Amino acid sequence: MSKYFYIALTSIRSRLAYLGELGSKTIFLFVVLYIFLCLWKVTYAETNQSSLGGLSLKQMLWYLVVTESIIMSLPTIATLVDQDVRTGALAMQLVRPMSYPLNMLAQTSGERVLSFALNFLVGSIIALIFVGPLDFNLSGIAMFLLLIPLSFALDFTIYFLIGLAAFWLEDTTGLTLIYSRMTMILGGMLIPLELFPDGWQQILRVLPFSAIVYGPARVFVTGDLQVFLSVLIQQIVAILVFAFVIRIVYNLALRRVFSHGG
């Protein structure tokens, strides 16, 4: 596995060198938790409300800090599957002697860790700012620490399936973009799924989106032990599930490489 840890460093490195970029994401999300600041406030003050869904405005800015992080800290997976197989460069990948799926998971998660710790440091800062220090527990922070990273491991997984998909699509940016938005709405970026329709809550919370960033993000800014139990699990099954599949479709998909010669 010392293999994978270097492609994740030097997958780190390279990204430094482009600063420039980093910087223009970092002041976007600026914009936006500023924007989502304002618009909370009015909602809080609108309502009369000191909490809602169970956060107070300070919870409900730092839960926004985490979740756009999340979101913005997405490396372009599936794109980069799909450029290797239209274009002919996995066949060059599979005479490495290392697994595909596990180069691209190292690959992209060295960028997107210094990604999300990038933006959650601006983040942070905007939120120190506006409202204040939020009231930390080492409990809470531990849990957070052991699902981000499974987290960013569920999301992959999925957006890999997407990717290969390329195999049989002509292009799978549309479906890049339609797995993208259904995880920033059902997946709790802009709104805690306890603000959703009762009938609604129970189906998103069995879904994977909202172990991607929900799940995370309201263990972070409360310290449930009862909700980091339940994305726990969550995360480990669902993780577990698309391993599986991704396993069944990459060795269908290896079989169209060497049947059309490369």
Partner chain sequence: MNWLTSYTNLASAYIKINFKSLLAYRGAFISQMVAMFINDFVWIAFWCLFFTRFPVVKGWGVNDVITLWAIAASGFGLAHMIMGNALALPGIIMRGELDSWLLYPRAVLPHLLLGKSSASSWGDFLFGIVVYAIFVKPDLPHFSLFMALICSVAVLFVGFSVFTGSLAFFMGSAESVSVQLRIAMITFSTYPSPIFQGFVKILLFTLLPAMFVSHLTVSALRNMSMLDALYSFGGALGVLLAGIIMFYVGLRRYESGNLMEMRG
Second form
Amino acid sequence: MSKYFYIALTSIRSRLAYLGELGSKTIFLFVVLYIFLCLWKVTYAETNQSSLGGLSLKQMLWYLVVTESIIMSLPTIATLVDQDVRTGALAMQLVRPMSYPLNMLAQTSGERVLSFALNFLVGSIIALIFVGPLDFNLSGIAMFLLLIPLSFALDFTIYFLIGLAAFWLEDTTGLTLIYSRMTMILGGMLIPLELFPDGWQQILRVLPFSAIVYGPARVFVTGDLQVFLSVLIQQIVAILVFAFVIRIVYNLALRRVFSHGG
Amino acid sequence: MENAVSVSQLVKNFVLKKREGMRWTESEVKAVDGITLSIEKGQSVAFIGPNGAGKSTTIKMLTGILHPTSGEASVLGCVPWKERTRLAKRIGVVFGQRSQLWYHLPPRDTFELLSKIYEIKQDVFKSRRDMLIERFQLSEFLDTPVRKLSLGQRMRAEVACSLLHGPEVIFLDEPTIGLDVIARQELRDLISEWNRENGVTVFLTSHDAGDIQHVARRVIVINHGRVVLDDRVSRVRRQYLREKVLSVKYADTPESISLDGVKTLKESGHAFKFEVDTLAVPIEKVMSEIMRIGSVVDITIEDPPLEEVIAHIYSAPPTEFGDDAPDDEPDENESKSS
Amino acid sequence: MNWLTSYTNLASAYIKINFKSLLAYRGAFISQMVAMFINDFVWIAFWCLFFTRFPVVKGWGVNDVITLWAIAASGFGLAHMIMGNALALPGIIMRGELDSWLLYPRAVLPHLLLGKSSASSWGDFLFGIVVYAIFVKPDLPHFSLFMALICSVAVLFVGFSVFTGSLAFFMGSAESVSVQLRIAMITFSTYPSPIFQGFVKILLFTLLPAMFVSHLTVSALRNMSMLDALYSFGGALGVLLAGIIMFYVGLRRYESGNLMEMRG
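Alright, leaving the form predicted on its own aside, put up the form predicted together with its partner chain.
To see the whole picture, the full complex is given below, headed by that same chain.
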């Protein structure tokens, strides 16, 4: 296990060189947060309510800080796997004494954690300026810190699967794009699930998208134990299911590598 | 005869900003440092010098891309940096490292587009295009996407592109860079043929000594932004380009070589490096002597690098220097092989 | 007039060759267009969801926002499918690639801009028109005004891209700055304009001229107001003019070789 931890650390260190690039992305974060502050302010005022979908204006903006940070920190998992499949690098990796999927997970997670932390830091400063501090409770933060790695892991399994599709598909960028956009819209990046039409909510709570984006953000701003437990279960089940699918698909793919020579 | 290009005291300084610790210091770099020259219409001139000597900067000023710090220039009667677009219709430019061909499309499409850019009348365009296709032998790959062409084919198409609007002067900046020996020779022949038959003035830069001998009749050597030599190619060749460097590897220890005009530069084990003065002894004779004294495993013949030629020029200034050498007397060395 | 015909011919020659060049990789071209469709559609989906919950925001309904998205997407698309190099300008300047463009007997800026077509922009362009036709179901006068406003927005985007891209003449790290400015401008121009008030509203009428994309076009279409359409055109021309001035002032620095130290 420790070697994968080391891989993750190394990837973080190599990413630190690109701090400037990450920094310029924060301008975009500022613009988005400002625009949504304006949009929600107007919406709260016009509906004459202090709480929409169970969130106050302040919570709504902090919710957005978390969801945007999750989405913006996404590393290019599917592209990396896709390239490894096409260039034959994946076949080369098989000789090494480590698991390719776990190696990939470590490498991309290191990058993602760093990028998330930076975006989240900047987002928090902006939110502090715009709406002030959130009424945190420590248990909420603890629950959030537990959900975030699982959210990244779940996201990873799906992107990894899409990358593996390169064994059969000519191009996986389309799939990647569709999945990423579904995560944004169905995961509740811009509006929390509670504000979706009533019929949708039941379905969305079962799909993996909300476990990646909505879940951690909601728990962060409200510290709701009920939501935490259901998201946790949703994440664990989804990870197990996708890990199982990866196992099957990966073995199928390996058989292809060995019979066709990549 | 009228001048196609005349340049007087042309200077270009660049300001270089360097960071030392926290401070920025500015220093001036003289890229072109008072160049004066004139080129008659129809002449072909090689403008050579090592990398960073000021060749490209001079071309950029003569084509109107860069404004000089001081000095004057006139190309076909236009001041390049003041009448750039007017001049652009009458000159052609080829940058060896920059393509104007559309990478994913066949050369034919680029020709078509150029006819629109230069607003060439359709009948003029068609006849000139067809002539270029024939002369540059483009027909076999005229409809093949450029990305599938060999570098030699691409450069031929590239030069043809720059001739499409019938320029009176053509500037070629390192046109042979990266080409193999045969493609290089083909391109040189085409350029000098075009110069001879169509009367186009050719201004060619290169840091390859070989380009001088095959394309141009006159050579201008610049270094550190100054003209260090301006003379007929024939004379330059006699004085400075007569040496060849031969690297030979033998199977075992050969007999020693003793031939006038052959100097042993380096010797290690069975490998030798000779410098041959081709005026003192024909290369053919040297070759047979080398073969005679031992069993040859490997052999290469090279021109000395341009840096050495320039060092040579500094150490042994030309006997008759300057613009007084007209180009009308026949080039007596033209047919002799070197 | 002569000038106009000459450059119209040039533009049509470039549109033709650019399109041909894109078709050389038909698969990649189509998938980039589809990708843009999907990308843009996410936002339409978001607004549909938002407006089911909150039907009116400061007088704006779902049709207004969809109209806005359609105009912005098509305008941006039109701008960069014809003048795709507007997006690449900082790179062209910093890598010294302007040299090649200076060697043609044409005005540098328009010629250079025509030199490339952005593949994904074709997707943006079509998306806007399709979405407007399907969701808003306009009558002929509205549709005609819509098309005219697309042109106005396209002029504005080209002008803004040229303006921000020309920053590369003056500063070393302009590439990321100009991308950030462009993204900020596009982002601001795709939200209902009435939510912005005060200082930011002034900013959006000047330095980040998003209001000419969002505010004036939507009100022009809603009320069939030719005056608002004219204001929108005026703003677009103003931005274009600013871009042109910025470019040619910068070009002088380029011609004097003052950029050398940045290019090394």
